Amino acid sequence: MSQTIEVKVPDIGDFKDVPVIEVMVKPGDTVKAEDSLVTLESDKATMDVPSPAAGIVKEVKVKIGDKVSEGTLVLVLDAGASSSEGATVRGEASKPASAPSPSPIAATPSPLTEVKVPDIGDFKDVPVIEIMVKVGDAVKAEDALVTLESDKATMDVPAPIAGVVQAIAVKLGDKVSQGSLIITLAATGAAVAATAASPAAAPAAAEAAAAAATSSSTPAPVATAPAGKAHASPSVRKFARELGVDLSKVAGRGPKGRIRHEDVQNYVKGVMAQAAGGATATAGASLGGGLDLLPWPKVDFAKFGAIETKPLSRIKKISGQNLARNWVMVPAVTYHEDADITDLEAFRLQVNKENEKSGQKLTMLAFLIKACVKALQKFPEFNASIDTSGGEMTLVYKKYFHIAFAADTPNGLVVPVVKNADQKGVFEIAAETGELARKGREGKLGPAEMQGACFTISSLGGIGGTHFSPIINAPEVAILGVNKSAMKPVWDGKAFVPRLILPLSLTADHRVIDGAMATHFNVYVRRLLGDMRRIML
């Protein structure tokens, strides 16, 4: 028996006006529990909204673009209902039926398939602003076809199943509406075929279906749009077709890489300048961030031998603009300590072998977030953040000690957050960074379970290493590194004894932490952790 579910944003922490970034399903898909049916993206985090129930989306309330906050209706799920009423399974083709088809998109009974705009809200009259492909080309399944753009959004239309381009319905500059006609595909298996019957486009539709037709195991091949997706408002795109400049070509340093109005300035003042003789890069070409550095190498891979070309995670893209940003703007300083826990690893293996039935366990993490906290308490500075919202730099000294630590995942690094850590045993300091860890490498993380930290713990023990630089994660002022630990020889004052020495790196901004003060809070920790009685004093 099917019963109505209203989906809604679940709890993601302090964000609001989270924007949506994807929307994976439409009216009439059937969809599993869990299956992800938005994503959303904050400025630290991506995450995905399940399905709380298995059934069939009747309703989707969200557009790509709309800002949501916890509570906002993401969709109406009929659960309970199965595929047979109806629905079309998400991921798949519309199919020819005998009563009208739910999906925007109409094929042909014949070998043809007609791609129309689908449902766009309330818009009319959207225009034309790109067409990525031409007569002829072979197209996959979802390969964006031409792009939209009303005066609060911009859509690609994508291919509804592999095939040939056989006609275009559409020129740059026409309004559509939902329904209308825009290309007219021939599926891969017919499009010779189907290109007999369309004279004008025989030579280069017949090419590509017959090297899209030689081996079922090869894909077909793809039409190549510009390169550079712009990521960009429907004003600025505006903006940018009527100077004339390829938004493709345009580096955004807005949010998320969002191109903004003074970036296709200043690239139209770069190219200007080069024309000149007086630049040696234009902001488009620039990797540098404004800071008229050389452009990145362009290099053609392919001929010095066999490549292949994946995308970044989407960990990794986030990420790596955040980290590019901090290595720029932060005047970091790295500072290296070694502590002797040969006593503490003793007792921590002792802890473990008498907890054994129990199933605690102790982890060295858990030790170094303790000694850190302490560390904190003691220096102040360390647990601070600069703002500059005001118009002058200040410094906020928070109260609270929510510890970060990096964690190994399949699709990169990402950084929970233990919170309240003073208020937290060893052992139950171990028991969530076990769980938090876990859910990274699920990729259950919630953008709640990653903020509001003071302070970061990055340790590469696990794998190895002597000694590292790392990153600071801003607006945190400090970030300790730690490597795998070793036994070396230690003088004491009569002879060499084996002790388990464990490598500490500590990168701090010089700004708010002067040399002075991060050796001392580095022989701190290394004092704690080589007595950890005087976590008590």
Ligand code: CAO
Contents of the next structure:
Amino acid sequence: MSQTIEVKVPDIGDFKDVPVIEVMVKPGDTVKAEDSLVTLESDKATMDVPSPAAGIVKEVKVKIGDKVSEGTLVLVLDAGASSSEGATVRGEASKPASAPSPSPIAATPSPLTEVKVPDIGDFKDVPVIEIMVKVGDAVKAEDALVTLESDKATMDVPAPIAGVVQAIAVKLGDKVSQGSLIITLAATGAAVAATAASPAAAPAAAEAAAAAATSSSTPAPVATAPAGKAHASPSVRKFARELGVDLSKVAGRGPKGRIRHEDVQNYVKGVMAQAAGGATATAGASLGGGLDLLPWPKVDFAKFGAIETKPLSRIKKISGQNLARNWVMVPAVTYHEDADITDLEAFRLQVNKENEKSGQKLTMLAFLIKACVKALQKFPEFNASIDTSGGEMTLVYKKYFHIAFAADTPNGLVVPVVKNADQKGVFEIAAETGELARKGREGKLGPAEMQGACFTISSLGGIGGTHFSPIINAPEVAILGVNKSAMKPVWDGKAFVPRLILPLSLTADHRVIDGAMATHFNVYVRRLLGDMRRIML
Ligand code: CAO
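Would you generate the structure of this protein in the form predicted together with the named molecule, following the form predicted alone above?
Then the entire complex follows, led off by the chain already shown.
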């Protein structure tokens, strides 16, 4: 049963009139729930609008450059409709046409087929920038034979049939137009005449050529010499040009060493990782000082047993990228401390008992937030962020105290923020964290509720653990991890006494906070939790 859904821009916080910078789908595309439909980008944030359900795109209501706000209609989705004939699976459909296909003009019948430049729209005298075959090569139907590239488009001329190259009529740099003879092929196999003479091929080729021309319309400089040696489709060339990638440096891992889209991506990732490594790793073992990371291992897991593949949730994809960046870029150290919360926990339980009827409940997290605010006030470096926007590293000290806390949800980790925690009491903070965690679990947190944090607490106390190493939520400079309190024997000078001990794990950015300062902070928090009266001092 299909149902029409109007997909609108969700709550995007304070952002209004945000330009659409990418439209990933078109009518007829099949999308899964959570697939990105369009990307919005303001000067401060980039946001994807995901599909609320699986279905087929009926109408796209926005285009690149349109300005949208919360509630703007993005597209109409036929939800629940199964992919019917003619509907294209997203990704495949959005690939720019890579070549005149299925067949360029092939005039002479078997055994020799002359491959000529097909209808390439308004393009004339287009230089040949690559010849992928030589005389004697066996080619399959659709193998690229030569690449033409004007200042506006790049087009492959594919083999119309399987065969062996008999003669090549062009050389690099030759200028060709529709009908120019490119190559002579001796057909192999039986289907020669049918394919070569297919009358349907010409309009299809013209259409594809026009699509290739439109999709490659960036008037970018043509990298003739290096790109000429590379074995890549027009869409890959365009992609590489957009990223400024010299294709001659990219290792092609496709058939016959052809450079694929993902090869360019991997090349860029490698360069970026090296750049990040160069900026942060000062004493790397590699000669270049960069990370010199190996590519991600590719393992055919199915060889070893049954498997199931699922995409990562949207939250995990986004937070994963941030975590990886923070892990690589921040020289972080984790400092451990044990706080004696015997009296605090007794007090918390007593107050909760007194308030049983009202339903108001104090949580350990609320006390932790309060203690951290007090410590941030005493150690302002912890309430700061590194800023490099002026070209030089500066430290921004924040005069407000917004505390984030990690909340576990079925879709992954979210990090809502208690704003102005210094101005709130523990009851108010406990109620607010409870409400924010509930919204997080229901997927209802708005961006504004997850922005502006100065410091984060990650409490695993409800679950267990002794200590861990939380990753800093950059550009914050520290995060406090908390595990489950447990009764421990503590020496009081005369005897071992049972005390309730709360394990603390503070990770701090060593560029801002050195070990002495971090330990002072931890000791201070420990003393506050040990005797909350100190918070008044
Ligand atoms: N030691 C012992 N018990 C603790 C405790 C601690 N440090 N912290 C909480 N508890 C107890 C609570 O008292 C509660 O018991 P009662 O129901 O008897 O009162 C129980 O554990 C469950 O607490 P909770 O964790 O649900 O509630 P909370 O207010 O303490 O925490 C929240 C809320 C949102 C922090 C929590 O639900 C959560 O999502 N934690 C996971 C955070 C996380 O994943 N961090 C990792 C990030 S890095 O991957």
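So that the term is clear: the rigid core is the largest set of C-alpha atoms that superpose within 1.5 Å between two forms. Predicted model only: the values in this text are computed from it and were never measured. Numbering follows the first chain given and starts at 1.
With the core held fixed, the Cα of Gln321 is displaced between these two forms by less than 2 Å.
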